[in-house]
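To begin, one chain is listed below as structure tokens, in the form predicted alone.
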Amino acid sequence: MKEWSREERYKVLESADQIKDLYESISKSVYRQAYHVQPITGLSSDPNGFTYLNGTWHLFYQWTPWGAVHGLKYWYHVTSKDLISWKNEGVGLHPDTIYDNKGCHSGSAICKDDELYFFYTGNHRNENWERTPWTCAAKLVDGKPVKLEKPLFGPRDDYSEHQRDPKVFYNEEKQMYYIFIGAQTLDLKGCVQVYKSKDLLSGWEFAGQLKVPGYESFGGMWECPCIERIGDTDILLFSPQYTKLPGRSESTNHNVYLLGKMDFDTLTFTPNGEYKHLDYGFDFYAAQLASNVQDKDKAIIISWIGLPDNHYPTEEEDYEGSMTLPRELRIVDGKLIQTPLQEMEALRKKEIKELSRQCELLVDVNDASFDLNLFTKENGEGGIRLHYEEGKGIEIDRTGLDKRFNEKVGEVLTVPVEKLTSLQIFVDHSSIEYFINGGEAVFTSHMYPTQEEMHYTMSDNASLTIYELTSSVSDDFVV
């Protein structure tokens, strides 16, 4: 694995020509995704600025162009008409001011009067590498974000330096804009700062810290906080760091949610139950809910397939990461259900009998135990193994793959499902997403099968249909 110097990681991209050869090399990789958003070069991480405006979905993601390393972050821009087919638009935000001299870090978007505005963390560092996180804004003009001259506000000194990832939204009842900021207290506990303003681009004031009863000491930093109302239920998403959670092996980075009720008078989110994982897989983080979704009974979510501090085999090819499929969230009988968009059916090319690097599997299960082993050797050995026993849940184990990675973080995880009835599985060249029981639970993982690992085995007590899927995401070189 290459050792990156600080100068290499934080080098400014001055011309597309600087990474053209890198792109040409990466584009030949067998692990390039076909229907998932991915970086043209380098590293993609958190989704940013996800919103809908006038028939177009806008999505940005954190991008380091030079290789699979966290360094100087840009916002890379992709667009879609249907959330299925995505087009590369090039860099959206450049780290080119004193306030974001070491990166345009994560943030969100909001629509006002048919105009699109972005809020992000400007990562400033001085000559001693001391950090100052600024909350900055930009407006979409002729397809490109144009930054405001100055930040909206700076950090508070009664919190640690970890104050970032602004989620902006408007509350109709209060006639007020709010920003949630992921933060860390001085005694190193994760939390959310709340700011409010009557005006979108000025007048922001600190309203207080979000109270979440029972979660005062839950994790050491809450990244990417996000709140939305689905029907008559509020959902709070966040990514707690620096903590281990039960059943999650050695991982210290997570993505969880709470269902409950938000009170803006007291800045209190009252959960109506325990936290749950948005996704039970190995590689899922920094989920963001789209703004301006027209149907108030659902939300649209997308996430980074990856985790901070983890490493993946394509690092050797100087790229890493992709986005999950966009998912539809609904509340059914008090439970969160996540499903792939129905439009995904349009990608079905033909029904096939063998496993493919680019396919969808539909499985109906009819027994109290079940096994499905994907990407095995021809003799059925190895692969990524799913084992289910009624009452014990689903265990997914990727130790059998030839290309193993993040072994110390954990390679075996369990999904707490009482009874398994169905699986809808999306395989792209380096990722797999399991939708369990019509979206009751989801499991996302990176995987990098070799040419010898293109087989599968399955219990007899189930039916299986496999569809080959067509490509839907542009991999054009646009900077």
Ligand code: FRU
Given for the second form:
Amino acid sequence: MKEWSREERYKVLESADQIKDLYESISKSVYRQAYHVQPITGLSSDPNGFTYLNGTWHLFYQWTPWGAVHGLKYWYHVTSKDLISWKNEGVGLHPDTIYDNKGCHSGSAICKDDELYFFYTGNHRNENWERTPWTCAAKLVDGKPVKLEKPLFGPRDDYSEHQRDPKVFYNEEKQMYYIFIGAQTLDLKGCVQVYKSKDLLSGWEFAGQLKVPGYESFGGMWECPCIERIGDTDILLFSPQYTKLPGRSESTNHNVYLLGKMDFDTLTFTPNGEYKHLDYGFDFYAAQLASNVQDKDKAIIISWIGLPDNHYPTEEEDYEGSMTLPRELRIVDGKLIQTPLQEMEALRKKEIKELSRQCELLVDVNDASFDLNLFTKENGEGGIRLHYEEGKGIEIDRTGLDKRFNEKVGEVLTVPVEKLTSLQIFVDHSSIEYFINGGEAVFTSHMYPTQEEMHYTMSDNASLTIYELTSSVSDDFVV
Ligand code: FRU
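Starting from the form predicted alone above, please write out the structure of the form predicted in complex with the ligand.
Let us now look at the entire complex, which starts with that chain.
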């Protein structure tokens, strides 16, 4: 694994030429995704500023250009008309002011009067490497975010330095804009700060800390908080860090949600049940809900396939990370259901009998136990192995793949479903997403099969259809 100095990680990108050769070699990699958004070079992490405006979806992601390493973060911009085909638009936000000199960190977007506004964390560090996180804003002008001259507000000194990832939204009832900020208290507990303002670009004041009964001590930092109303249920998402959670092996980074009710008078989110994992897989973090989704009964999320502090085999090729497929979220019988978009069906090229590096698998299961082992050797050994037993849930084990990674974090995880009836699985060159029982649970993982691992085995008590999928994400060099 390459060692990066701070200078190398935080080098400013002066011109596209500096990464052109890197892009040329990376674009030949067998693990480049075909229908998932991925970085042209370097590292992509959190999705940012995900919004719909006048027929176009805008999405940004945290981007370090130089290699698969967390360093100086840019917002890289992609757009789509249908959430399926994506086009590279180049850098959206450059870390080029005093307030964001060491990175434009995560944030969100909002539409007002047909204009698009972005809210992000300016990661300032001084010469002693001490951090000041500023909450900054920008407005989309001629397709590019243009920054406001001054930040909206700075950090509070009654919290630790971890105060970032503004999620902006408007509350009709209160006729008020709100910003949720992921934060850490001085005694190192994860929490959400709430700011409010009548105006979008001025007058922001601290309203208080979000109360979430039962979650006063749940992880050391809540990254990327997000809130939305789906029908008459509120959903709160966040990524608690620095803690282990039951059933999640050694991982200390998670992405959970609570369903419940948000009360803006008391700043209380009252959950109506236990927290749940947005995704039961190995590599899923910092999910963001799209803003300005026209249908009040659904929400759309996208997330980073990857985790902080983890390492992936394509690091050697100087890139890593990808976005998940966008997912539709609905509440059915009080439960969250996550499904791929219906429009994904348009990517089906033809039915095939073998596995391919870009395919979709549909499985109907009708038994108390079931096995599906993908990307095995010709003799059926190895691969990423799924085993279901009624009453015990679904276990997914990636120890059998030739290219193993993040072994210490855990390579076997269980999805707690009562009964398995169906699977819809999306395979792209370096990722796999299992949608279980029509979206009751989802499991996302990176994987890097070798040419010898293009086989599968399945128990004979299920039916399987495989579709080869066409590519839908452009891999053009746009900086
Ligand atoms: C989450 C995160 C955010 C931060 C960003 C920096 O992965 O740590 O809290 O804004 O990444 O890239």
